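Here you get one chain, nothing else, as structure tokens; it is the form predicted alone.
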Amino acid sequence: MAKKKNPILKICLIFFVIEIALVYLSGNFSRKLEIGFSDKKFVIRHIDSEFNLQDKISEEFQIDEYYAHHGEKPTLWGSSKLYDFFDRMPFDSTPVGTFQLLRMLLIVDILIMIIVILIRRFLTFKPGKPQILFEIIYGSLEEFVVETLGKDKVYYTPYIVTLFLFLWICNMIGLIPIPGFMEPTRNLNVPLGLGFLSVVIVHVSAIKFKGAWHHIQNYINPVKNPLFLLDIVGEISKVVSISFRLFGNILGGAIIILVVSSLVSFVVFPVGLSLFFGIFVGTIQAFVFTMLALTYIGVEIGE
């Protein structure tokens, strides 16, 4: 019997040949293909290009500093007005980075709403594969909530599930090969905001179950708690710890992919790196952040 050809292997082989051809034609990135408009004409041309890893890292992760250093004025979706709007904002010195972050957060929010609408609309007694997958995720996180907080506090499950899905989609969206797409969690503002929100929910929960005065006494009563200043610093450190863990892992993974990719001329190996840091590390970090938020709630309301 003739062996069946593996379509995945065939696709990978074709992809490998294309990558090698692109590197060869580009002269190891000394030339690049430019497609766009020039002098109000649509052009496709092969132009000289110089690949500089330091500039590439700056352009990827410090885009506003990159444009300021090169004296260029970037265009966002071809709109100079949009850039000027962000550039005129008195409290923002990173107009391009701000625009990119807000755009990606909007895309993530839209994706979450689409997922929720589709799941709610197509709920059936005999579930399909997407519904089964979502039920597994929801059920697993619900078990963690019950084990940590108890059955009477299972109503925390929607918050935990939403937090996990939001972080997971944020970490995964950078894998989509569309120029300008990035993980929102590699911008410190997102992990820091989520960390601050998580700690706020912890204290709101503690006030709900213990009472406001009883909870506040744990931090401002020097007789009952002579080391109350250390406890206050500890609460601040929770925000820093939970936020920088997520931020460091996602940003570090993105930098490693870029550096290693440049060393191997962006051929094949970066695909494995993207799968590892994007899917595996991204999923683990979303889970770790969610479990830490849940644990903080359990410790505070269980005292």
Contents of the next structure:
Amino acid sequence: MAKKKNPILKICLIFFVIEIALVYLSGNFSRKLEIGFSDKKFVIRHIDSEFNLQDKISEEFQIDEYYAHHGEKPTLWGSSKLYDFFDRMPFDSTPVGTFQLLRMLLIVDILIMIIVILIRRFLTFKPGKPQILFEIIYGSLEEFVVETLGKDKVYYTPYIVTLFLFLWICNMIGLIPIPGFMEPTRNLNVPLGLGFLSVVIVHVSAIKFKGAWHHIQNYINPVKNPLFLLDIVGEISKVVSISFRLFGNILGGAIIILVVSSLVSFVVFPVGLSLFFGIFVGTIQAFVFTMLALTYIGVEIGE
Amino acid sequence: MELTLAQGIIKASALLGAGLCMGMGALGPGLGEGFVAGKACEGIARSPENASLITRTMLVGQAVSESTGIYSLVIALLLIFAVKI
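Okay, that's the form predicted alone, but what's the structure of the form predicted in complex with the partner chain?
In what comes next, the whole complex appears, and the chain from above leads the way.
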């Protein structure tokens, strides 16, 4: 068999190099280390090791406010002019935080695409390990969809699987130890958008299956539904509850990892914490988000 | 950083409120999750062939009942970081 050239590996490599260059240029890698000889001993010392814990937390989580408060000029792609340009935009913009969030979302999207293309290309009758893993994920989620919505509405499966994969990779990408890498779900906007989207899908499918007038009557007609005001509040609280749960779990885990690892800087203990909060809590929360989105649909249009 | 008395009182009460919020908010989820885990243990002891299904349901239920604790965490973070003096 002739050896085929694999373009996806090349794409991965180019992407990785670009990402490393971006990390260097955007200035997140400026850890001030002092390397040299002192008293005939080879030392590596962190120069500004006297830090305030609250400063450290706000540098990690509110980077624009941190820079504005400390009077330091932040850079975007290594240039401060670009930062000034985005800062002078008419809407309320926070350039560095937005740039990091968008970069992480883009990385997650490209990862999902690469994984899906690889799985799809090497689809075989006798499955390998990755194919078995993804068949298990797809099969079990499809089973849930069939259980909740019924056999004729199995076409909701791709949405559910995409939601699960996206949130799973989002929650686990904080494990990669490159400075500036963060979970996109740590920002409230991402879970809030996904929760809003899931409630919109609930209502669109309810209108599709029950008819527009029949569905809207539940929310405006006091004769048919005496507690219609409570239902309206309930729809809003659905979005809030589903998104704040994910956001609070991921943010709390990240803060706990940061605090513990600055208290015990030279012990490997935070690795275990990172594994717990990254893999265990991340998987559970992605699964819970997906299951709740499915249940909301099932309450409206289930059999 | 010099604080006036009023600013000091605001900052101190925000921090105190954050501590109280976390402490009281952790009571309910702790009780609830322990209850769920105990019931799941009983269920597994009664029918060990359903162990995986029970474990999965238990984890999802615990994650849902944890959400009140997470709300109090969000409120505590707001009190610590978002109260400007």
